[in-house]
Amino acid sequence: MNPFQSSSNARKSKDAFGSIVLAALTYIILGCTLFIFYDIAKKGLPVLMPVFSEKGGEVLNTDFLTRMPETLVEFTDAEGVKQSLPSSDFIEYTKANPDAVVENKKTNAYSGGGIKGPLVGTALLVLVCMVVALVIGIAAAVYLNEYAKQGRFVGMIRLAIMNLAGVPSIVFGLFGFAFFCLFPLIPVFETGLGTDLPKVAIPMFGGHLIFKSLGNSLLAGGLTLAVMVLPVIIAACEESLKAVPKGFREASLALGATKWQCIRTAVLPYATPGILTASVLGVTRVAGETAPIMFTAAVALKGKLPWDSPSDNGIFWMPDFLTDSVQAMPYHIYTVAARIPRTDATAAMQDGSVFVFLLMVMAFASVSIYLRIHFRKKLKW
């Protein structure tokens, strides 16, 4: 007989019941997630790929991806057929048909054209955010885990980082608006200011060194998102560094490496998969945020891409598109879903935007997951 076999049927029953409950809860969550994805794909896929719609059409709706958002004009023609055209197409239609009958004209803001502007703006915001957050987050994690003397002060810093992770995103948005948008942070050298000088103006080389704020801009939005996601990245990177065996460090130091050489060659390469996991968590956190970018970077409607409309704000050493406002998918979806009544004409923009945004977030996360798996396969320890 097996001396470790339980003789109590009640224990077995309780264990089986607990397993069933846990499995049921897991599959319920999985089912809800799959249902949400299915519903979004069912409504949005025909917009992106009309071939899957009831009417059929082209394989890919390139206009939806390559045109800027416009006002949608609904009207009834002379034959009583309801038409809906983006504002630019409607203008061309009236020019080409000056005698055309246009009745029951109705406009819906942001519901025509495509989503090129929000797509580009979201990608730029995520890129700026992750570059800044990963550089600062990895540096902070390396310091806390490798250099800092463990004690009460470092413990308080870690507690503060954990507390920041639970702060609502709208609080970060207000902080970003007050600090990055309004506070003069950027040094700029200007000449010919005359007597109209700001409070802080340092004379030099026949001009003055002054400080300007970023205003509502891509850089302000990216920095705000970076501050918001820093606690998650620092915590994940620090755990990845802790997972590297101490023997790697001891062997490297025993061979005569300096502290930084040890970290660079014997610690960071083996912590790379975990750091990429942190980037996945960061992307999925910031890509869908609305409140921070609403205060700091996003506008509802813009006819040009950031690099097509120079801001001319005098920050000569910084690319103009970084100091210009952008459109963003979360704010665009909020605008078309919350402010525009849902009709047969506006539903395409709402459903298509949500579906493409879901694909975009999945693409960002997939790239990070692929890189994590790629680097993990190369590491053997």
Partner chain sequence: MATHFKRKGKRLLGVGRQDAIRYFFGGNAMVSILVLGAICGFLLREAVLFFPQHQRDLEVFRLTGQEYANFAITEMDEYTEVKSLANQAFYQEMNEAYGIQRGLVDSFGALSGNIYDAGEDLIEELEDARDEVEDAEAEGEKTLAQAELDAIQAKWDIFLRAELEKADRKTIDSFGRLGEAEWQQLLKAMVEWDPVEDEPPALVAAAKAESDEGMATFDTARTTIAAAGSELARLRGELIKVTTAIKDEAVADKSAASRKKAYLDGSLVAETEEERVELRRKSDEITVREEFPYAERIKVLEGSREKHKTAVEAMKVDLKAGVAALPTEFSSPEVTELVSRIRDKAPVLTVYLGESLMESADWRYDEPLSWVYSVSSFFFGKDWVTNSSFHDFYGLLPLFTGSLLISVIALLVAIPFSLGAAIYVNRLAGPAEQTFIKPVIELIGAIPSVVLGFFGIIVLGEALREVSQVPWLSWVPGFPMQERLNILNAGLLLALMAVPTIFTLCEDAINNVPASFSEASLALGGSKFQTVMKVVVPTAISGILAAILLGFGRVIGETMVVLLVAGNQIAIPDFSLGAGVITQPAHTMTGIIAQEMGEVTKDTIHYRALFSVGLVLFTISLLINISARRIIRRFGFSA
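Numbering follows the first chain given and starts at 1. So that the term is clear: the rigid core is the largest set of C-alpha atoms that superpose within 1.5 Å between two forms. Since this is a predicted model, take the numbers as computed values, not measurements. Compared with the form predicted together with the partner chain:
The rigid-core alignment places the CA of residue 30 2 Å or more apart between the two forms.
Having seen the form predicted on its own, could you give me the form predicted together with the partner chain?
Coming up is the bare chain, nothing alongside it.
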């Protein structure tokens, strides 16, 4: 007789049951996630690529990507057919057919045209944010990890940074609104101000140095996002700097490298993959955020792109479009989802925007996950 025969069937089946429950929990999460992706794709893909819709059509709806959002006009024409046109098309339509019958006219804000404005706005916001956050974040991480004396002070700073990484994004939005939008931050030299001076005005060179606030602007939004993502970037960069073996630094220094040469040639190159991953992760986080830009940068409707004749900001050294408000994908979605009643006509804009936006963010997220796994496999020393 086999002395190691399984003694308890009850235990075995209990184990199997437990494992199945755990597996089920796991796969329910996956199922929910995939269902959300599927549902959004099912509704949104036909808007972007009409060839997949029931009616069929062109391969890519270029209008959707290259037109600005507009008001959508719904009406019934002479034959009683329901039509919906973006307002500019509608105006042309009525011009072309002056005696066309237009009945039951109804307008839906933001629901016509395409999403060019929000796409461009989001790209600019992310660009401004990442440039600022990466320069400051990487430099700060290098300082904290390579230069600063590792005492209690640096430890406290590190702790503060880590804690700030968990602060809700809306709080950063509040701060950004108060600091970047309303607080006079930008020094401007002006002459001929007369007696009507702001609170802080430093007289110099026959004029005054005064400070202006940025208001609701691309720059304010980008900076707010940068502040939000800064703790994440600093922490991630420090981590990748720490992962570089001490031996590299010692070898480099022992060969007579200066501190900077050592960092440049023996530390940064090997921390780059980690920093890159962190930046892509940062882009993912920043692009998807709505709360911090709601009242610092974004507007619901704007007829033109940021660089098309922005309003003069009166700050001679700063490009005007930086101080102009922008449209942004997440805010656009918030507007159409929360404020526009969903009808057959308006659904296309909602579904299409959500789909394109999700696709964009998921692409970045996938790249960052891929990079991390890839580098983790590859970099071993």
